[in-house]
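In C-alpha cells, the next block holds one chain alone, the form predicted on its own.
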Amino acid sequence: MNVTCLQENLARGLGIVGRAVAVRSTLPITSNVLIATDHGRIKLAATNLDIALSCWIGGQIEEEGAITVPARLLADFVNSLPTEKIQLSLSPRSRQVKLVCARNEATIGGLDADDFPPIPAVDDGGTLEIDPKMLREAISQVVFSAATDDSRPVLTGIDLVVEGDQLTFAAADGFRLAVRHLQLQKKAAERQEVIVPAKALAELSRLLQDQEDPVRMTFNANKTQVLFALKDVELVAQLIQGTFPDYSRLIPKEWGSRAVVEVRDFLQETKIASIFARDGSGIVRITFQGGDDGTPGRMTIAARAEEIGDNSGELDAQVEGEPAKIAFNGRYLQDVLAVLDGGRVALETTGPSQPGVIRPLDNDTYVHVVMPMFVQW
C-alpha cells in the first residue's frame, strides 16, 4: 500500500471513526482502525462490535492495500502534524506502516486487515431517505429519555416505527417518555418496527451537523442491523432484539389543568429551582392557577432543601381548567425544555399523582410525558 492524502482530511476521518473504536475489548484488533484503498479513495473504519463507522477521504493511490493500526496512537500523531501532505506506505508482507509528513517520519506496527471484524453489508431490507436536519432534531428530542442501565435492554434503545409516510421515534426509561413523528417524502411499502441503540443514534446525531444530503436508512431483512448512509460516512449498528412497551397507553388523552408558558422562561426558572433541589432529592414543585378580572394566570416554580433553604420563581401563564400542583425531577424538566426551540409550551396534568404532559404549541409532532414525584405539600 502506498497512498498520499492531506493531513486535515486524515485527521477529520480519524476523528469520525475513532468514536467507534473499542475502549476495552477482549478482541485487541477492535482497538485499531482499518486503513484501506477503496475504488480510488482511502477508507477508514472502526468497530466496537455494537456499532461500526466507515469514512472515505480523498487521496492519491499509488499502490492498493490495507492494514489496521492502533487508533489512538495514529490519531494523536496525525493531529500533531503540520497541515501538509501525508504519505502512508506499507511494504509487501509487512505490518509496519511508514508515515511521512513534511520533516516528520514515523513507523507504526499494525495487524493484518484480514483479521479485522467484517462490517456487514446492509442492503436487503428496504431503504428510507430522511432529511438530515429533521432527523437530527428528532434524535435530540428523544435520545435523552432512553434508559442508561441494562436491566431492561429494550429501554436502552429508541423504538423506530415506519408506517406509511410517517417515521416515529420513541424512548422511555420508566420515568419519562418522549415521542417524535417525522414526515417522510415517500411512503414505505410496509410497516416496520425496530429498536436502535440510543448510543448509536447519539453518534449519528453528531455526524449530521454538517450534512445536507438526505440520509439513507436501511434495515437488513432479518431486522438485526441498520445502516445510516451519509455523504462519505456510513454507520452500521446492531439492533436490539425484543418488544418495546406499548407507550401509547402512557400518554393521557385528556387533562384537567393546562398552563401555557414561554419555553425560555420555564427553563430558566427550572434551572434556578434546581440549584436548591440538588439538596432536596432533585424535586421541583410547580403550581399554577388562572388570573382574576382579566389578569394573566401565573405559574410558580419552587424548590426547598430541609435546613438549607428554598426558592420560588413566578411566570405569567395562560391557564385553563382547575388550579394545579405537581412535582417533578428538575433534571427531567431541564432535559426536555432544553431541546425545544423556543416558543411556548403547554404543561398538562390531571392531578399531582398523575403524569405531566409537555407539548410545544408550534409543533404537534412531539409529546413528552414525565412521571410526577410524590411530595408533602
The other form holds:
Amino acid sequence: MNVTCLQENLARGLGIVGRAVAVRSTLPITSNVLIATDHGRIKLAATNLDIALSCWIGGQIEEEGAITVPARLLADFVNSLPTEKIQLSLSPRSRQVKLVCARNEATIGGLDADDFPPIPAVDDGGTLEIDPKMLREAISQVVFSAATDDSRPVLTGIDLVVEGDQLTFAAADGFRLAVRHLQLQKKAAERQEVIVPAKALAELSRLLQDQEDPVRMTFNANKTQVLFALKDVELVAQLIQGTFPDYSRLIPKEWGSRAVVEVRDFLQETKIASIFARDGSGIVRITFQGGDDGTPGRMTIAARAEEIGDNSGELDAQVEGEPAKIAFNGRYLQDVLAVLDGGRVALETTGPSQPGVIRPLDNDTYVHVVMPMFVQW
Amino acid sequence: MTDASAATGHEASWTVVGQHAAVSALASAVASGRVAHAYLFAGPKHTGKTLAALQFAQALNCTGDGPPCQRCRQCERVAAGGHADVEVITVGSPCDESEHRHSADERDIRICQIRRLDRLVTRAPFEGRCRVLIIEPADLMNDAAANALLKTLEEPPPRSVLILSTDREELLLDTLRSRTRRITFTGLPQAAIERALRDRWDVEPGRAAELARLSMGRLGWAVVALHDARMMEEREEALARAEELAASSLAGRFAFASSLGGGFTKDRRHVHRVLDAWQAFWRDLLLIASGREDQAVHRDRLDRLRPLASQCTVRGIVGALRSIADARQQLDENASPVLALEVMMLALPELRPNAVGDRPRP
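Provide the structure of the form predicted in complex with the partner chain, given the form predicted on its own shown above.
Once more the chain from above appears, this time first in line as the rest of the complex follows.
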C-alpha cells in the first residue's frame, strides 16, 4: 500500500471513526483502525462490535492495500502533525506502516487487515431517505428516555417503526416514554420494526451535525443490522433482538386537567425548583388551577429540602378542567422540556397517581409520558 | 471401536476425540436446526468440552458443506480466536464497567461479566449467523453472577447460544441446570487416548502408552503434557516428594506443607498439580496393595512403589487419599493453605524409608 492524503482529511476521518474504536474487548484488533484503498479513495473503519463506522477520504493512491493500526496512537500522531501531505506506505507482506509528513517520519506496527472483523454489509432490506435535520431532532427528543442499565436490554434501545409514510421513534425506561413521529418523503413498502441501541443513535446524531444531504437508512432482511449512509460516512449498528413493549397502551387517551404553558418558563421554573429538590429525591410538586372570571390560570412549581428550605415558583397557564396537583422527578421534566424547541406545551393529568403527559401545542408528532412520584401533599 | 453414531453422518468433520454421544447430539442439533438456547457441557477436565464448544460455534456459523467444514472464513475465524460473535466468559475476562480491571488471579466469575454477556446476547450477531457465548468454568460464577444469568436463561434472545462448561456440575444452581440442555462428557478409555496420541499427534507408541496411563482418561492433559516438558518434570518432582514425605518425620512434613502452602496464593494451580500427582501416587499404592498392579499408572516406578505398598494397609491408603481430597476441598473453600496441608500431612501413613531401590544391586 502506498497512499498520500492531506493531514487535515486524515485527522478528520480518524476523528469520525475513532468514536467506534473498542475500549475494552476480547478481540485486540478492535482497538485498531482499518486503513484500506477503496475505489480511488482511502477508507477508514473501526468497530467495537456494537457499531461500526466507516469513512472515506480523498487521496492519491499509488498502490492498493490494507492494514490495521492502533487507533489511539495513529490519531494522536496525525493530530499533532502540521497541515501538510501525509504519505502512508506499507511494503508488501509487512505489517509496518511508514508515515511521512513534512519533516516527521514514523513507523507503526499493525495487524493484518484480514483479521479485522468484517463490517456487515447491509443492503437487502429496503432503503428510506430521511432529512438529516429532522432525524437529528427526532433522535434528540427520544434518546434520553432510553434505559441506561441493562436490566431490560430492549429498553436500552430505541424502537423504530416504519409504516406507510411514517417513521416512529420510541424510547422508554420504565419511568418515562417518548414517542416521535416523522413524516417520510416516500411511502415504505411494508411495515418494519427494529430496536436500535440508543448509543448508536446518539453517535449518529453527532455525525448528522454537519450533514446536508438526505440520510439513507437500510435494514438487512433478517433484521440484524441497520445502516445509516451519510455523505462519505457509514454507520452500521447491531440491532437489539427482542420485542419492544407495546407502548401505545401507556399513553393516556383522555385527561381530567390540562395546563398550557410556555416551554421556556416551565423549564426555567423546573430548574429553579430542582435546586431545592436535589436533597429530596428530586421531587418537584406541580399544582395548577384555572383563573376566576377571565384572569389567566396559574401553575405553581415547588420543591423543598427537609430542614434546609423550600421554593415555590409560579407561571401563567391556560387551564382546562379541574385544578390538579402532581409531583415529578425534576430531572425527567428538565430532560423533556430541554429538547422541545420553544413554543407552548400542554401538561395533561388525570390524578396525582396517574402518569402525566406532555405534548407540544403546535404539533402532534411528539408525546412524552412521565410517571408521577408519590408524595404526601 | 466402531463409531456407533456414524450412521447420521453429521459429525464427520468434528475432531473431538471419543465423545460420540456429545458430538452426535450437537451435530444433529445443527443439522436439524433444533438448537437449544443454552447447553450445559458437563464432564471431567481435559476431556474436550472447550474444543466441542468451539466446534459447535463453528458449526452454527459455518458457510461450507458438512459443518464445521474447517475451511470457510467463519470456521477459520473461530479457530483463530478472532470471531466477533464467539466469546469465552471466564475468570478475568472483561466486563463493561470502565473502572474494572479483571485479571486471571480473581477467584470467580462476577456479575459485571455476566451483565456484559446479557448485553451481548441481545445484540444481533456481527459477522456470523449465531452468537455463541461460552461460560467456563461455569461453577466459578459467584451467586450474584449465577442469579443474573438465570434471568437471561429465562428469556432467551434469538440467534444466540449459551454454553456453560463445568467439571463440577453439582456446584451449579439447580435452576441453572434445569434451564440448559445437558451434554455429558466422559473420561476416555486409556486405549482411545493412546490411539489418538499415536494417530493424531504422531507420538511414538511407548510414550503414547505412558501418557495415556498418566492422563487418567483426560486426553487434553496428555496433549498438554506432550508439549510442556516442564509439567512432566514438575510431576516427577512431586512424585519423588510424595515418596520422601511418606517416610519423613512430622517436622519434615510440616516444613514442606508451609513451603507449598506459602506459595498457594501466588500460584494455586501449581499446588493443585502437586496434589494431583500425590493422589496418583497413593492410588498406585492402593492398586498394588490390593493386587491390581497392572492398573497402576507409574509403571517406571513400580520397583520403588512395591516395598512402600507392602508396609501399608488398604485402610491407611484410603485414609491418605481421603485426606488429600479433603485438603483440596478446603483449599477451594478458602481455608488457610498451610493449615489445610498440615492437617493433610497428619493423616498420611508413616512409612519406612525406601532404601531398597537406592542401594546398588549385587
